[in-house]
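Just the one chain here, laid out as structure tokens, in the form predicted alone.
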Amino acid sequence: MRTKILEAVNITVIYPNNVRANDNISISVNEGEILGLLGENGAGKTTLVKVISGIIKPTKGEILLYGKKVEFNSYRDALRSGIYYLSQNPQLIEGLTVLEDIGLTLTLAGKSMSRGSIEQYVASIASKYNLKVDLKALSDNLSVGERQRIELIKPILLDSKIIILDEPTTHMSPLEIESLYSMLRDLAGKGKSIIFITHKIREATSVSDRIIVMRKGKISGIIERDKFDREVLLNLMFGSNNTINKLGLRYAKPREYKSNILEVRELWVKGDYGDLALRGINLSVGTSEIVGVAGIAGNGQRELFETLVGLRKPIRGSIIFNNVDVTSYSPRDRIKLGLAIVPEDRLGWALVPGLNIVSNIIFALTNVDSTLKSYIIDWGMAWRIAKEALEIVPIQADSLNTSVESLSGGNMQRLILARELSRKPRLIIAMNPTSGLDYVTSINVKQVLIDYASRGVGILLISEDLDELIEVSDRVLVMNRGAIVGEFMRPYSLENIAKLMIS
């Protein structure tokens, strides 16, 4: 009989806009258990674990640790009690090196370790669990996937008793996911308790001892490992009408690739520390074509994205977009030519926290469209433009006055797509557009890309989700160490693509 290490009892969270994110939820976690927390975007999973982690104060309910009631006033309190929360979008402290960031986390947890000890311990953990980490790198120069690796090391370094992972596989390759599963099983075998949040049934059933399913802020079911069943889990996630099983991507075929909308020729780009991040990249995207770029995080995908959208200057090579050499153009000028940009960081890059939906749409458009520029904003017109944008890709929100950070990850992504597509683009460059999204939302986003390709829009899809690339791409390019090392056409060989990613 396993010891009950954590209990969340009758947790209710009601946000200021009267949204009931958690409705009288009670869960328990046993010592040495991997507990899967499964649900679609907006089901209340993240809110619940933020209560457990001391980040959010519940409206009602209590937390018991080893049978005793605890009150956390901050994440630091939870951290010092042995609870570690790895966010879906890990935020390391900008301006610090990875080593300094880890040292700060140790301090917050009330622990002390010398620089040499940190380096030695991190190297040991990284080697054991196959987690590549550069301690000298600046935190703000890392991709989301690289930040996740660092965050996975921290709870082991801290010897945390309870580890909460919020969508940890979002930026991982299939081989990295298997390594993560092995790591979690090893930690659970040593008595660590793990809460594994996911919206993917396959992930939940692969690694969990029990699965708790959440739907619309409530627990809809608790399933033991010997009773895992995909159909049952789908019904618990989305309701018993089974419409989810009828979902699938609709392809408008055939599509004609009349000409190249994007050509990249011999592109060489330096990384953040003067090293070569891109080495002689050649690629093209045709009208109506979806070209996927596969690769493990840290192999030049982020630098490629930043260079193509105008945030990073190449040292050699050229970028031809819509028959114009845009190599020296700013992002704004590229957008004017018909570029839509969908970055992987939703908050802070794609969307501005603290601003409402209307402001996030209209300020982005006025920054490019000179006809909308004015020192005085006509908010009536702004609301009309926002409504028109959201007719392209609808979102779920109480009103257009809703602050963007209160939206679920799926609604944030829909908002970004709605805004970018309202520009009527010729080319869409997207990086990890479905990361952290549930099955339904992910299908919707991919369907939008397919539909726009059928209308003649070229799409460059940079993704760490190999299944996604194979599902929607007409061609798949593989990146490794800053170079394109292979090109694949349908029918795809998952094994051959994966081999090139890790060779």
Contents of the next structure:
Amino acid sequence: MRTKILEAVNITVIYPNNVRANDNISISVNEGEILGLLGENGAGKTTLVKVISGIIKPTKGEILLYGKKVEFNSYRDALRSGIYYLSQNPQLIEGLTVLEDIGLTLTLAGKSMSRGSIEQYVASIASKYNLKVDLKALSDNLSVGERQRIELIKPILLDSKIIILDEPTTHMSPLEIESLYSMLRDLAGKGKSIIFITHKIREATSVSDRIIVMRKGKISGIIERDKFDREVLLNLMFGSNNTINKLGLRYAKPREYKSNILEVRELWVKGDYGDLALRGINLSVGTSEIVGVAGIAGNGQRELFETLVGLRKPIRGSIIFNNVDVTSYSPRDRIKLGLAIVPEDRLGWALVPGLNIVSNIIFALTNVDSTLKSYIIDWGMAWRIAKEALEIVPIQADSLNTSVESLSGGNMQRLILARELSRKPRLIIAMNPTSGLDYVTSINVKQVLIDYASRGVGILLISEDLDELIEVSDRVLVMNRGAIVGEFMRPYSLENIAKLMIS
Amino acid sequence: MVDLSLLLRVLSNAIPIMLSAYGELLVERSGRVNLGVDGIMALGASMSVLVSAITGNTMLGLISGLATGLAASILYIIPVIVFRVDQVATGLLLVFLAWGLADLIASIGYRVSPSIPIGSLQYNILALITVIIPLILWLLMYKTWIGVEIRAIGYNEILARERGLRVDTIRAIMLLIGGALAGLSGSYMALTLYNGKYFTGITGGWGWLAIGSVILGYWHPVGVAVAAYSIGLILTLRPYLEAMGLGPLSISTPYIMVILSLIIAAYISRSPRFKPPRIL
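What does the same protein look like in the form predicted in complex with its partner chain, given that the last one was the form predicted alone?
Every component of the complex follows; first up is the chain already shown.
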């Protein structure tokens, strides 16, 4: 048996709001193994690794490194003991150059280097693992992918013994995921231990030597590579077999396509930096039709979304919504015509943090419904409208007075859907509506979209999750470099779609 | 005709602003604003007059001013860094508290002391140090990892904490240095500019000019030095302009300068190298 490099013993974490994120958890990590940590959002995976890396202090329990008890007071201590934590949304400190950011981490870990030697080391790592980075670039302007590459280089520079990756594939293309896997295998072969956090069973089984499944703050199972089985893992993740079987998507009877609710003709749009983000987009969405837009992030999807909802002015082309040319309409006027908007950024765009649930529902309705307009707020009516909206898509909250930022991501998305749908829309434009949501909530959200499509609502679903698009869309368009490069109908060929995405 | 004594006067007027501004620069680069600078300067002034009057040693006077500034900044560090009290309120209260304490020290009865005349050895050493500081600060902030750490904390406090940077420790150290420099600046005003005298309101609001020159200098050591010299120049020229009947111009000059420097700042800020800290 291989040597145990790290042990977490009886870890319990109770958050100030009395949530038991980790309940008496013990795990061990062997030298040179890739340990998959599988579980739903909120299962306590991130909390556990944050304890291991000194970011969170456990309420109870201890960490043993090479059999010796260690006490981490901050991430810095863990870093100095050879643990590297790569967060789900890697951030660099704005204002610093990439080189300075890397150097700072090295300094924190007690392995300060001169700028020249950092440049040298990074260059050799970059060519070995195909991780291209521009050291002189300013951290502010980097994409998630670039930030992730920089974060992947750091533990190699530091020669960290234990590398923890928290949902690293969220923003990666299938090709990038493959090269990440081979890099992890290479590192494990050199005796590094890797903890790989994911909520996708396919990812966990394809790279791990051993999988620890977590559920509701506890370990529900530990499975070795030779016993990997999708069904078993699903049951461990979600509990009894019954609940998961009920969770499949229900498709309504074949939907009837009548007329186009949305038509986009020759749409040319400039990006943030004056470059062309959309190059002559043509698309249409019929009533009762779900049209999916696939593509790797950064190929114009965000610009398409912003243009269609009215936040970005096209330089050429027209948008016909409900037989009206809305190209020059404001978002508000489009909403009045029956547009529902489900943006990617829930708390920044869709909801107003600090306001309670009722206010977050009501302000979006009074603005477009003149019968609700008044100068003095009728709170009784506001609560009634909010309650009605939440009957469409129920949420879990202590009270409607709860401030929205305390809701979970899933409940935020349900709230947004409830509000948008309460306006009885004709068209829903959604961008990555299930990103970051757990399995059950994702299914709920997708089911809501399917149900509304069967009632005659057109849906444009822009998503980075190809599985999701294939699951719900009647038609899938592929976007690449600001243009639609392909259209697919059922039955879909995943391979062909993926090829067009990266071509 | 360039009058050498005029240049010397500009330098002499710029020195206290520069000393305080450098301290404030470090504080602001680490993501805090100490509005108490003017008060700390007054405290340094009265303490240095007291000490050099009693001991007859102006060097001890300067050192005591510096030490007083260091001690006074603890009055800011404890509430703001330890108890996370609002920094603006604390800074403003510190100004009034320090002014009062300065007068209290002066009320012991020592308001006149030996002075450090312009051109003396001590003056020259102090002037030399003041002129060299921007270079040291520039090296510190852009060429050392500790400097990168200071800037990182000023750019993104939350991320810095998560990354394990010593946010509070570094801020406290910057505030101590800032306080010490403000205290030294105050003693210089009393011992040199006012020939060893302390009086109520001795700083004449120059602490605020120091904070202003950090902004005018766009949080860059060299920029702050230039801003402080320019303010020193205006302060020096003011009597001349007034004598020439250009009083209104002398009063409006600082404002014209602010607008000009903001235009320059807007231009410079396009260069990412000069990104200011995210304060408050």
